[in-house]
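Take a look at this single chain, the form predicted alone, given in C-alpha cells.
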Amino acid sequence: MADPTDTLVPFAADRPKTRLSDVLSPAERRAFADAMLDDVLAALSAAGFRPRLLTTEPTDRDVPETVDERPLSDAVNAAVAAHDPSPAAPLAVVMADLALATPRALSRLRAPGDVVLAAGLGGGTNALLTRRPEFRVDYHGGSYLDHLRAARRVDASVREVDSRLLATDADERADLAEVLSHGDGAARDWLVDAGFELDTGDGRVSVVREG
C-alpha cells in the first residue's frame, strides 16, 4: 500500500463561516465549522491522506497542527515550500468546509498530473495536489483560474478534477440545502440538530430553521 499523502487542511478555527453570518450566531458558526471539519478529516483518512491542520489558533483536534495567523495564501505557500513536494511525495491540501466529500471523492486527487485542481462551484479552488515544489497558490477570488495559471508558469502538467461532492462547500445559506440533501456525516447531524430543514415552498429547494 501506497505511503499516506500529506494534506494541509486550513482551518479559520478565530472567525469560521462569516458569511452565514445571517443564520447562524458565533458559537454556532464555530459549532458547524468544527462538525465540518470532522467530516473532512475523517474522509481523508479513510482515503489513506494524512491530514495536517493549518489553523490560526490551536484546536483540540487529534491530528497535527501548525498555526499560523498569516493570510491563507501566504500560510499555504509556506508550508507548500516546507514541504518540498516531489512525484514521490506530493502535498494536498483540501479546504475544511467540504462537507459531502468522501474518501472516493478524494482519491480522485492522486490522478496523475503535475498538479491536481478540483474547483468550487463559485470559481475557487477547493482542494489540489501537487507533485512540483515551485507551485504556488494564491486564493484570492476566482483561484481556479489562478491555479491554473501558476501551473503553466511553472510548466507543471494540470489535471483537472469535476467532482460535485468536492465542488460543493459551505459558504452560504443555500448551501445548507446541499448538505442537507446529500450529506450523512456530522455537518448534516448538526444542522438537524439546530433544527434546519428542507423547503420546497417555492420550488426551489431552501432551507428553513424551526423553533
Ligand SMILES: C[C@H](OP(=O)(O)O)C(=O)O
The other form holds:
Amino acid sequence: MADPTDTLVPFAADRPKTRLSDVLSPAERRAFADAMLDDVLAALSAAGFRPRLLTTEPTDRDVPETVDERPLSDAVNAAVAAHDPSPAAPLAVVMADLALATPRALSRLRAPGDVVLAAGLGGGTNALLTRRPEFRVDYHGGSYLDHLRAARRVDASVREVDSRLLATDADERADLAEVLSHGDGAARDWLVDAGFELDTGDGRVSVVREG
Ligand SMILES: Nc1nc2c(ncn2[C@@H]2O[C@H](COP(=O)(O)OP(=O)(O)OP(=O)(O)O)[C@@H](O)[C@H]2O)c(=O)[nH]1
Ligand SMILES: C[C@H](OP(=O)(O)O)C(=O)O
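Next up, can you give the form predicted in complex with the named molecule of this protein, since the form predicted alone came first?
After this comes the whole thing, all chains and molecules, with the earlier chain placed first.
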C-alpha cells in the first residue's frame, strides 16, 4: 500500500447541490450530498488516501475537518499553502460529489508528475494531486483549462487522468442517471430509496421520480 496521501475533500455543507433544486428539496440535497460524501470517503480510505474535510460548516463526521467559510478556491489555496506540497508529501483535492469514484480510479491520481488532473464533465476539475507548493487552484468557469495554464505558469509538469469514474460528478438531473446506472454505494441507494428510477425511453437514459 502506498504511503497515505493527504487529501482535501471540499464540502459545501451549508448549501449543497443547488443545481439539483429542480428535483430535490433543500433537506434532500443535503442528504444526497452526505450520501455521496460517504461514498467518496470510503473509496479514498480504501485507496490509502488520508482525507480531511474542507467544509463550510462543522459536520458531525468522524473525519478530520477544517471549517473555512471562504469561497472554494480561496479555502483550498489556503490549505495548499499550509500543507506545502512536495514530491515526498503530495496533496490531493477530491470533490465530495464523485459518486462513481472507486479506489482503483482514485489511485490513478498518484501518477508521476508535478500536478495530476482529473477532469470533470462540463470543464471542471473533479480531482487533482499537486507535488508543487507554488500551484494554486482556480475553480469554476472552466477550471480544467485554467489549471493547465496555472501549472504551466509555475513550470509544473502535468499528468492528465482520463477517467469516466472520476469525471462523473452529480451536479444536475442528468447526472443522476449515471449514479443510478453505474453507482453501487450510498448515493445510488439514496436515489432508489427516494423513488428515482431510470427512464429508458428513446435516446439517452434519464431519471423519473415515482411517488
Ligand atoms: N469548502 C467549500 N466547498 C465547496 C464550496 N463550493 C462547492 N464546494 C464543494 O466542492 C465540490 C464541487 O462543488 P460544485 O459542484 O461546484 O458545487 P456544489 O455545491 O456541489 O453544487 P452547486 O451548488 O450546484 O454548485 C463539492 O464537493 C462541493 O461540496 C465552497 O464554497 N467551500
Ligand atoms: C468546483 C467546480 O465544479 P463545477 O462548477 O465545474 O461543477 C470545478 O470543477 O471547477
